[in-house]
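Starting off, we have a lone chain in the form predicted on its own, written out as structure tokens.
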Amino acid sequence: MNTAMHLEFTSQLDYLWALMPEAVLATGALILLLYDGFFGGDSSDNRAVGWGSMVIIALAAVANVWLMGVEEVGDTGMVALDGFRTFTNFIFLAAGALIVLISFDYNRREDIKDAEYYALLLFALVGMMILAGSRDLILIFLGFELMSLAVYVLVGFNRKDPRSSEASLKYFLLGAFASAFLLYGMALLVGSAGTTNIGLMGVMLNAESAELLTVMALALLAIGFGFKVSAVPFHVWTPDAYEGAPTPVTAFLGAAIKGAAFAAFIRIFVLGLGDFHAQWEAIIWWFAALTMIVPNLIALVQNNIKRLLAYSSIAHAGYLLVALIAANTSGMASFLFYLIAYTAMIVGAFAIVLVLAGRGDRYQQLSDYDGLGWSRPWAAALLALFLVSLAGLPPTAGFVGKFYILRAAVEAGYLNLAILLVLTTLVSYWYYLRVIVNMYMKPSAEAREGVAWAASLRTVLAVCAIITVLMGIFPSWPLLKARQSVAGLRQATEQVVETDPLTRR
């Protein structure tokens, strides 16, 4: 007997049930602000607020588990109730929990006020989860703006550091510019299709006789998404934002924000506009190619560790674009697998950078990492592990993730992009291994201030290291779950490509 809850989206209460994880996060963020206003005082070292945000994230995860048992009647609601949404929700919530944990001692050390920081982090998670679960352009735009406004403030949250304020201003100005492209593209698409529902657009529009208005809408949407995922040539904000933002926020930018934008990309381009694959393929092809080539070359000459990882993050956006342009079930599953692996790798790497940078994030130059393999062996070993995985060397999660993306591209017929992915990965070995060479093959740098390894930080590093290693050695289970999460989207993807790789197995 099927006892699952069914939602018909005939009342506002149905939408409240469908958005239960997001409602928990938003309500929790408001409670944190009220608690701090009445009981927080002026101290920035308010651990109760930090642990409260962890409890809220845990409750949102429980709500997401409950959501897995809810079924929708039809598929035209503004909010999707499918495996893809719940799977990405878990990734975002896990990333948020890791960022909260590495923020505890960082905020105390840098004298950053906790309540507003964690509330903004929770609101950003709400926006990200709305993006991954929206079937309506209006809701997607609201999710983008909620996420972006929270992150703009988080990037500039360290008011005592002028680099943070500068990064926030640049990010805000370019973000507002990109939002205009995104909104204008959505407006043209609605004018062409006559609906804001992404699922109905594929029915209302004719791909064989696409109007100029539709093609212009696709181009503007691609530009807007290009900024959100740091695709070349819309990546110029990324190095400055990564360098100037508080280090936990930098990790959040690299891990979760990019994944949310890609999830919305799948909803609009792969699922809603899958029949228009021929029209948007050329734009995304060039985005993917340039985003793999340019940042990998620029990263070769970087001497700041946060800027180096920023250009690395841009290059990884290019790899994810390869998975999405394949527009098949294998590509979407490999995207989800890689998103898990990349979240663990980049959060772990920035957690080590946080430890080694000292108060005020002073030690960010690669020369500051000279000899760390001997002076701080555990930190150097963990950073080497995360860098090797980011480079895509076996037997790590990064290697397996790139292999699955490579296979999806070849199966979809994009052999040129597959070859380019391999070549640019080889180029990236230089700057990843350069850091490792500095740590193990150069004399130690001058004595400097050390940062204690807090229990929360050790927990994050242990979790990230375990995921990085286990997903490289035993990738079958997470890949199976990723495939199951996109199984409900299979019908839509089959409209894009003639051959589904899963049918060959």
Contents of the next structure:
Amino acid sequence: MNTAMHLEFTSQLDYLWALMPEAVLATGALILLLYDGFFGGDSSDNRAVGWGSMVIIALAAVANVWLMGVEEVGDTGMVALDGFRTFTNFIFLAAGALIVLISFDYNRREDIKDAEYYALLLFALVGMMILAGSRDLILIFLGFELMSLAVYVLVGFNRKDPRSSEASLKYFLLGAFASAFLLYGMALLVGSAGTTNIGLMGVMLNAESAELLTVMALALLAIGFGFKVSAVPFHVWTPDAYEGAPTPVTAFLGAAIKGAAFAAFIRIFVLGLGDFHAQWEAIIWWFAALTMIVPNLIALVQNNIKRLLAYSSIAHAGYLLVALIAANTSGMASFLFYLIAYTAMIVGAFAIVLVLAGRGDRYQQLSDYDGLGWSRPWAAALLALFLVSLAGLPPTAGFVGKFYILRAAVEAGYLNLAILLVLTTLVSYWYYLRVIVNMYMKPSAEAREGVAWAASLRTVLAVCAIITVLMGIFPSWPLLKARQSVAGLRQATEQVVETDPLTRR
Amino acid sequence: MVTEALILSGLLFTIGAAGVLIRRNAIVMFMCIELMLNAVNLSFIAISRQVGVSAQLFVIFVMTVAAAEAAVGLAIIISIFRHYSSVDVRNFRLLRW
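With the form predicted on its own already on screen, would you show the form predicted together with the partner chain?
After this comes the whole thing, all chains and molecules, with the earlier chain placed first.
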């Protein structure tokens, strides 16, 4: 293998090389659809397609490993070839694989026969990877919509359940509404910068004399992304979509979709428009502050576990916004670290919720978890571990991740946001611990039918638990990797670091 | 010319956004979203006088995406109509806190 392959984007073939993992995934998804059309028939079990999608994800991961050895010339190519992209690609692929594994039993239990489920999951992954890895507004928009359209369908995939359709409609209407805002922001940004390339934008625009058009573009982009990452006050769709969606898709929404939207958010705002930090800082500051306070308060009174985790997920978006507003290397590294940790904990937590909910997703109330610690000690112990990690207590990955975000915020001079993060985390202990108290300190609820813990699901739980614990005890290696992967980006923002008074503090 | 076109597109966008917020029929809301997308297309075309072909290229992609979005959106609306026999979003109240 040629380890020092250089891509100059002079020929069309270079784009294919640069988009190798995405090309593998998209081709694989199309082959899966064809396979199902010709050989699937109306078989009751679509496990073959599920395993096929696992193979395709593995192949894409191999392509991504190969991509790490490829170098680009300059840093304004339409497709980025930096560590940030390969790192986020790995996270998305891993999240996709975990979701496929927990989908097997859910789909059989809920009688979801269509193999399109897995193909749509792969298409959503392609969209995410394009979204997180492109440096051109056109490509970012395409990735955004490819991801969103696939996920709208996935949320409503359980057509027999009115909740699923309702969640899908609400998510679709608000998501498309947000896309329009995002697109309008892009249009104004293209108008003021004269280019669609994010790498060139920083050079073309002058931050000292920012026009009204640019500021409006920044505000509209922030609204569009705010919807996607469910920042308060644009979070109203989140609890509904999370509750109504099939549970594996809920885990996917929480872990990967949010991560991809954040990656693009960081690429545009921190890398492309880092010079405009002073202009966008105010609006993102309020987003971050509100997104930490409001959902943590609302979650206190939730009685449905999926809704509770949805509000917890909104709150985590607030913590990630703090990493974004810090806009320094530690901020981006802590974002990547937190993304791995968060993926592991949220997928693990939803995997347990998925199994315990039983056929037709009946048992989703917090009272259904009464006495679980005695009737199902393993499930309760693992759920407790994931909840403790989500709450951010040591010695788990959640604690370390929050600690690094705090450090990045303090380094960048956002002491007020750091204090707010600590305070809201303290408030959040209440609702996470409430579930744990229910499981261990209340008498058991009425006896239920036994639930099957399939091998694939056990594997997912084991992987998530190991990641959650190991990253809590030995955080240095993943953090080092995260730092290395954003180190290349720093050169592009170096100038920002020097000119920005906030980062000098 | 460019300024006028931008103002017009801003006006259309506002009408679309107001429609989404005010109307409660899922299909009308969806039409308003399409209006918003087309308002953006108009501003891209206006901008392309200064920016060049890349803004026009953007419009082609937006139109393609809007078509895909219409397919998915109408399918979702049909699927919810089968459950509720209605497309009024006020009737969809299974999910709320």
